[in-house]
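Next up is one chain by itself, shown in structure tokens, the form predicted alone.
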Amino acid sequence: MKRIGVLTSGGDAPGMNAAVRAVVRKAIFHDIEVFGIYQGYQGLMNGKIEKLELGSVGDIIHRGGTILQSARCDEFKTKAGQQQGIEQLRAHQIEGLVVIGGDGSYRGAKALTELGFPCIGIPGTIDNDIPGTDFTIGFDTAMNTVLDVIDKIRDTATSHERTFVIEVMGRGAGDLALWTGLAGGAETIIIPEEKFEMKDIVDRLKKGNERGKKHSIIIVAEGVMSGVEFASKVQAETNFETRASVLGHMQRGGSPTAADRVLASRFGARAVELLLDGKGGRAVGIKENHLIDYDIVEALTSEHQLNLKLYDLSKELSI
């Protein structure tokens, strides 16, 4: 293999640039040319492909977002769109592709592999919702971004004796809510994976109030309901002054943490190694701090498993 391509797709995540850098430099170390594909699968179809040199990825390891940009592309879900992408790859004599993104990105990589073009998936999403890996690129940074906000909101919640509901991202997964809620000492964490009773939440808030606790932090995953809606329900049930904060896309931005930079570097290098071994249709992951790779179909057909022991722990510690 003499030429490979790399693209980022779907929602951006801190650490994607570190992964791109690792792919480029690992490949060049092995005398392989690397081509960057801009704007994801949309850019692939449109031929937005440029050769990347060592200097192309200089000074990007600390930058959030992705220098390759990203886009969503419904047309690439069709066989015609996928074939158009392969034609562009062959026109540039690219023999393998590294795809950095979430499950939608993996679907594109799987489709290309099934059409005879080897692809390797790298999990890049703040949602941490890709089955088969303990962590995804961007999750740790997003956690620290949310945690910083929780700490700041707790200051004002204490000063004004208010209940605050903080809505965090995660799509249908509760990882971001759970980990940040536990780390931030939230009194209540609401996630899609576990049912909740409003009565239980109200009772907990009232018991806290009776023992002199005048403020509370509630973390709600966006996959459950909006923070504004949940705050309205809490205030109606308790008569406690309640405010909602929806963090939104700020959770995707910012300079990646050391953990995300190292993880992305390991993932990127491993993806290149798999292509050099002639493998395609694989996904890179990490389990108990050991790099793994597995059939990308597993990532698309398995269910993401939340660590419910952490959820139980959060409830025990928030009494």
Second form
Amino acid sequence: MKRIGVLTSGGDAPGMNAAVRAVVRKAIFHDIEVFGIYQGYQGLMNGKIEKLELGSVGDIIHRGGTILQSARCDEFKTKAGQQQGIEQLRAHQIEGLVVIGGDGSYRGAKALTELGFPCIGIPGTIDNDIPGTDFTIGFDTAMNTVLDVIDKIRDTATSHERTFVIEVMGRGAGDLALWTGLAGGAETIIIPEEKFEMKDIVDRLKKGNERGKKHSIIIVAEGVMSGVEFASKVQAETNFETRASVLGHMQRGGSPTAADRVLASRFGARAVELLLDGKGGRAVGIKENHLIDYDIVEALTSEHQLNLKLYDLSKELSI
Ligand code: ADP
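Please move on to the form predicted together with adenosine-5'-diphosphate (ADP), as the form predicted alone is already shown.
Full assembly next; the chain just shown is listed first.
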């Protein structure tokens, strides 16, 4: 293999740049040329492809977002779209592709591999919802962003003796809500994976109030209910002054944490090694702190497992 490509696709995540940098530097280290494909699969179809040099990825390891930009492209879900992408790759004599993104992006990588073009998937999403890996790039940074907000809200919640509902990202997966709720000492964490009874939540809030608790923090994953709706339900049932904070897209931005930069660097380098070994249709991941790779189909057909032990622990610690 003499030439590879790299693209970022789907929702962006902090640390994607560090992964792009790792792919480029690792490849050049092995005398392989690297081409950046801009705007995901859309740019692939349109031939937005440029050669990347060592300097092209200088000064990006600390930057959020993705210098390659990202896009969503429905046309690429069709065979014709995928063929057009492969033609572009062949025209540039690119022989393998690294795709950094979430499960939608993985589907594209799988499709290309099945059409005879080897692709490797790197999990990049703040949702941490890719099956087969303990962590995805961007999750740690997003967690720290949310945690910073929880800590700040705690200050004002204490001063005013208020209940706060904080809505965090996570449509199908509650990882961000769970981990930040535990780290931020939230009283209640509401995630899509676990049913909840409003009555239990109200009882807990009332008990806390009786023993003199000055404030309460509830973390809600957006996939369960909007934070505003949840807050109005809580206020109606408790009569406690309740405020909602919806964090939104700020959770996707910011400079990646050390953990995300290291993870992205390891993933990027492993992806290049796999292509050099002539492998395609693999996803890289981390399990119990060991770097792994596995069939990308596995990432698309198995279910993401939330760490439910953390959920139980959060309940025990927030009595
Ligand atoms: P994410 O990668 O963050 O999950 P999306 O689900 O939006 O984001 O997917 C990103 C892009 O991947 C889509 O816009 C589309 O171009 C491509 N994609 C998604 N599903 C498929 C599919 N079944 N086949 C081919 N490409 C796909």
